[in-house]
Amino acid sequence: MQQDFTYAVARVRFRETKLLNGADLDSLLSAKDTDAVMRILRDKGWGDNTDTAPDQIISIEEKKLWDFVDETVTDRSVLDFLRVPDDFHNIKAAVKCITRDIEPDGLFLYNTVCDPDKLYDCIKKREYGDLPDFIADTAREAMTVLLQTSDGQLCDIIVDKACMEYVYKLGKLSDSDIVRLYCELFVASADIKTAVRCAKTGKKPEFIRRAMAQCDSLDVDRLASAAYEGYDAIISYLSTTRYRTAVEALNTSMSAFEKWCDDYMTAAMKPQKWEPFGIGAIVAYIIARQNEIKAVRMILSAKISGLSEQTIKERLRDMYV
């Protein structure tokens, strides 16, 4: 039976009024130092009413987001496409810690489908059958490859590609246009970033193709061939796709391209503000909140590093409100 999101959407509508807007970001940007930024954030309800450090306030807000989602959405599996990338991150962290005989303190992400501690324990004991089906084979392959080759980069591309393929599968199975769009962009943007990195490091065709996942909006074979030819070939191919408007950002920097991806998704999400039913409004809110947290993290880091206000502005994403 299809889940009724009416109650969740109503709660999201209220939460949207609490999101930071452009004027709020300007206030944070013009604050003279990190302490001033933190005071503004606490006045906006960020943190837990204690004198927390910048990194702690970010963690608190991330936890608030997912606590809210979990108490509002009855079946959390409908949002697995947003959670599973953290599961695959944890596979990489686990296998590298196990093979290096170090503890994974602070390396795991906890907004996941599979409990990170269980994941670590199963991989360490080679009990892959006790893991959820969507990560069991990937965990086994990653551990085997790292033990046999000590090639951390190969291990990473195996896990990253498995992540892309699973997120894409979840998108294809969804009834929501916005979920399908998100999963499409998730894979396409990862493929583009992979192509650029491979072009700049001179990777061989076999490596490039192995690192990429199929998606509808790109001809991955053409993109892989372009990556082997060089950066200019990538730009030439992308200029013929729906991602032609990303070319300018790519020519600026990879961080500019990542900003383009986030802004593209934010623009796609905005019509969900007027949708009273369905999962779209919830997904839009989650992504908006994640971008908000990302923006604050960026501002705090920049204030600590002493970067100029203009430099920070160039990197900030468009806000949902």
Contents of the next structure:
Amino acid sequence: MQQDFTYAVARVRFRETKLLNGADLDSLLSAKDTDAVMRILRDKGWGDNTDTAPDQIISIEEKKLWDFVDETVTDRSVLDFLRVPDDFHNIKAAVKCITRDIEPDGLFLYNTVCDPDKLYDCIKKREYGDLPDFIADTAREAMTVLLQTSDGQLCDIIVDKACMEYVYKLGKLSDSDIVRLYCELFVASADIKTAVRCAKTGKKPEFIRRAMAQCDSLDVDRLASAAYEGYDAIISYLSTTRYRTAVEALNTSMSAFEKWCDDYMTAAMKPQKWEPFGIGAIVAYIIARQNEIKAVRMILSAKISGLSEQTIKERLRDMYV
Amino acid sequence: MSEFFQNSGLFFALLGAAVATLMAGIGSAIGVGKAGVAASGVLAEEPSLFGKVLIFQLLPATQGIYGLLVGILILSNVGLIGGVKEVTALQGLLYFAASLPIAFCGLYSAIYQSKCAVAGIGTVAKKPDQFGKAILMPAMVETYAILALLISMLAIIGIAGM
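Now show the form predicted in complex with its partner chain, given that the preceding structure was the form predicted alone.
In what comes next, the whole complex appears, and the chain from above leads the way.
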């Protein structure tokens, strides 16, 4: 039976009024120091009413977001496409800690499908059968490759590619247009970033092709060839795709391209603000909240390191509200 | 068989009353339930909106009342409430036919009204000051339930005068 999201969407509608808007970000930006930013955030309901540190307030808000999702969405597997990238991140962290014989303190992400501590134990004991199917083979392969080659970069591309392929599969299985779009953009943007990095570091064609995952909006073989030819070939190819508007951002910097991806997704999600049924409104809210948290993290880090207001402003994403 | 048909006037009239009450009632139950789920979601976040969301939830309830009204009118006309009356097979079938507008329109209009009410609840959750405008949208759907009720009632009154 198809899951009913009426209750969750009604709660999301109210919570959307509490999201930070452009004016709120401006007031955070113009705050004179970190303490002033924290005061504004606490007034907006951030944190847990205690005198928390900047990094803690971010963790608290991330936890609040996923607690809310768990409370309102009965079958959380419909949102796995948002959580699984953190599972794959945890695989990378676990295999590196195990092979280097260090404790993974503070390295794991916890809003995941598989419990990170269980993941760590299973990989450490080589009991991959106890892991969920979607990560078992990847964990085994990553561990084997790292032990045999000690090549951390190879291990990373194996895990990242497996992550992209799984997210893409979840997108294909979804009935929601917004989920499919998110998964498509997730893979396409990762492929573009890989292509640019490979072009700039002069990687071999086999490596480039191995690092990229298939998606509908890009001809991955052509992108891989372009990456081998050089940066200009990538730009030339992208100009013929739906990502032609990203070219300018790519020419600026990788972080400008990441901002372009987030803004593209935010713009695509905006119609969900008026959609009373379906998972779209919930997905849009989660992504909007994650972007908001990302923006606040950026502002806090910039205030701590004394960056100028203009520098931060250039990197801030468009807000959902 | 022919004798059974001739004596089945009361049965068809009762069937009409049952169909009107049942289908419009099912529509209202689905509608009120769906709007109630959305209303509960908003209340979990903002309890002060109770009065506003309750009105949205109650909007799809009216179709069930219309079905009940038509049902009572048929029962009253055929003598199942009050004194016993003779009902011919033709009259019985006519009563059944008269119940169909509110039965079907009640069922569907309640379900669609609830969808509109859920959207209205979302609007009020974001902009409580827009309650007046938001309530108008689901209220529009009510028009068609009222039109169906009107036809059902006029038909029943007409049959009684035959």
